[in-house]
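The chain that follows stands alone, in the form predicted alone, written as structure tokens.
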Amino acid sequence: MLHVEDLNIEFHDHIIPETVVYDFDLDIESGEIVGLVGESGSGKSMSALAIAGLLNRHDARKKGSIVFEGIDILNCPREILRSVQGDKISMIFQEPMTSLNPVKKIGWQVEEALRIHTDMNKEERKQKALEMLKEVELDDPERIYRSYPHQLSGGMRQRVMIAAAMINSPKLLIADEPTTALDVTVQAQIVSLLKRINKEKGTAILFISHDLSLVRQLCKRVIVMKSGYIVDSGETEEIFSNPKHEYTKNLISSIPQVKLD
């Protein structure tokens, strides 16, 4: 479904160009969950933004290929990319308050992809939004629909972001550190929700985190990045039982485990 080969990302916003991702390779099959792990500055989020077609800074140069269901994400016309974004590929971020519009009600924001990609009328969009808010296990969807982001907790806002991302049943959901700003209990709930979405809808997930213990709970395969390079990759349990790189060994030994029910 997704094939990334030799992706290199270089920024030209300083006197000397800076490469932040080197020779990045990734394949994701339909319905697969893959973890992308690394510390801040490792290049994992930049790689994800490129895959989502969101790395459009004029000073960023991208080389290599990103092919999603036959579409060349790096080089396709803007209108084709727009038809994919929010419809076939969706993305959720670390802190919903920076992604949600503070002056728009939740319902309007959850419906955004429907306004762009479907011809549903206002009532149909509302019903679909209410269904999605219920699917992500938010109590009283009607109240949430009428609320503003500041009226919700962090965990509720993250569920809203997942509802907005999933409303068009995308083939690929990119989750960029979606649990980092949440407490441990809510982290576990969000990971369980992503598991259920994958199982019930067959959505492939690229789960980005600095926390290998969460990745172990969710992902079949894992890629470990450091300083822009992939330093380890393979089946998750193989990485945990036989890490090859010293950085991976340090990650495994230093991060506390999170137990899910």
Second form
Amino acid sequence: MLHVEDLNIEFHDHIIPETVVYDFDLDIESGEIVGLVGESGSGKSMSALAIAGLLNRHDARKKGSIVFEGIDILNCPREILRSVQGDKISMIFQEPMTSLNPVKKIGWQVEEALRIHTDMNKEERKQKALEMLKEVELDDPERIYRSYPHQLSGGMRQRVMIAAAMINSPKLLIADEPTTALDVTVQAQIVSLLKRINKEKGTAILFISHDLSLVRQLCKRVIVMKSGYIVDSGETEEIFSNPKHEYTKNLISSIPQVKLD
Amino acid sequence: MKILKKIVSSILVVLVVSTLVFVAFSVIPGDPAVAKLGTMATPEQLENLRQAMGLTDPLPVRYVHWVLGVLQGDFGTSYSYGIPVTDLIADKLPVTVTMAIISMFIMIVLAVVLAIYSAYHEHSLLGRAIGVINQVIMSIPPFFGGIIITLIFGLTFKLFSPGGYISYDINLGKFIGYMIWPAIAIALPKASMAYSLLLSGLIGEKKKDYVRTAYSRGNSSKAVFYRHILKNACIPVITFLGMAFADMIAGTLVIEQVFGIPGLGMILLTSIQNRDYPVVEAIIVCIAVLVIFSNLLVDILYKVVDPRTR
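Next up, can you give the form predicted in complex with its partner chain of this protein, since the form predicted alone came first?
What follows is the entire complex, opening with the chain shown before.
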């Protein structure tokens, strides 16, 4: 479904060009959950933004190919890219506090992708949005629908983001550190919500995180990045039990272990 | 509820302003009776006139008397013109208000249109040129802008006759034709400030996280701009509008001198010279009410645009 090959991302917004991703390869089949792990600055978010078609075309130069269901994300006309964004590929972000427009009602924002990609009328859109809000386990969807972002907690906002991203039942959901800004109990809830969505809707998920234990819970396959390079990739359990690269070993050994006497 | 509170506090502010104005004009040196009769008048004549003007009563009594009158729309009688102040002002107030409103309108249209253009074409030649010209215009005070406008549009292109004026009750269209030029002079420096404010808002908002979210849903740049960025970028400008309106009212008082328009500014000046306190007090109270009312409107607008302030 998604095939990324030899992706190189270079930024030209400074005097000296800077490469942030080298030779990135990734395949995702429909219904799969793939983890992308690495520290800040390892290039994982940049790769994700490139796949979602959200890298600014002016500043970033990209080599290689990103093909999603036969569409060349890197070089296709913008109209084609837009017709995929929010419809077949959706994305949720690290900062639920700032990723929603502060002056628009939640309902309006959840419905937005429907307004752009379907011919549904106002009433149909509202019904669908309320359905989605319920699906992401928000209580009292009617009230949430009429609320503004600042009236909701971080966890609720991330659920709203998921509802908005999932409203057109996309083939691929890119989740860029969706739980990093949330506290631990909410993290676990969001992860199990993503797991459920994947199971029920068959949406493939690219789950980006620096939290290995979350990745282990959620992903069958994992890719480890460091300084722009992929240093390890394979089945999650395989990587955990038999890490090839020194960096992966360090990452795994840095997961705090709870010892029970 | 908050708005009701705001209305009540606005009324209180008007009351405080009126008290200050009344007390201030009662304690500053200068005697209206002397101003009217001249220094050659005999003490008896002055005393008689003071009595006739009601200046011999103690201050609190005069104040209560004045406030009760104001509440009924009676600002007393002008010392120098001898007619009720209310009539005098009711005739001139529309000039000031019309000019300020036209000026406000011109400012908003110019700032919004140009800021949107510049935000869209941030790096284009014209976008940069607007930025430079804007810096120049920002530093032109209205009275000077008024002179330049008179010179270019009045004397050279003959679009209006400088010094001419037609009252609104004679021909409304021509009256507005005469109001537009001074309004432009007042609006230009304010428009350039509003432009800078809106432009930096627009450019700042472009980099916000919610913009990326909007793109991820398949919005075009245009849709992102008009549906997401614009409303957010307007929030800081709204606060500015309230201040700008107050400044514009003050600006009309000066600019009408440049254009020879008989408005509140002219009566205000002569009344201050003649110690015609009822007129001065009435004008100040009217302007205070206008400014406070416009601030109230801005507060309401603010709450409409930004849900976080509700």
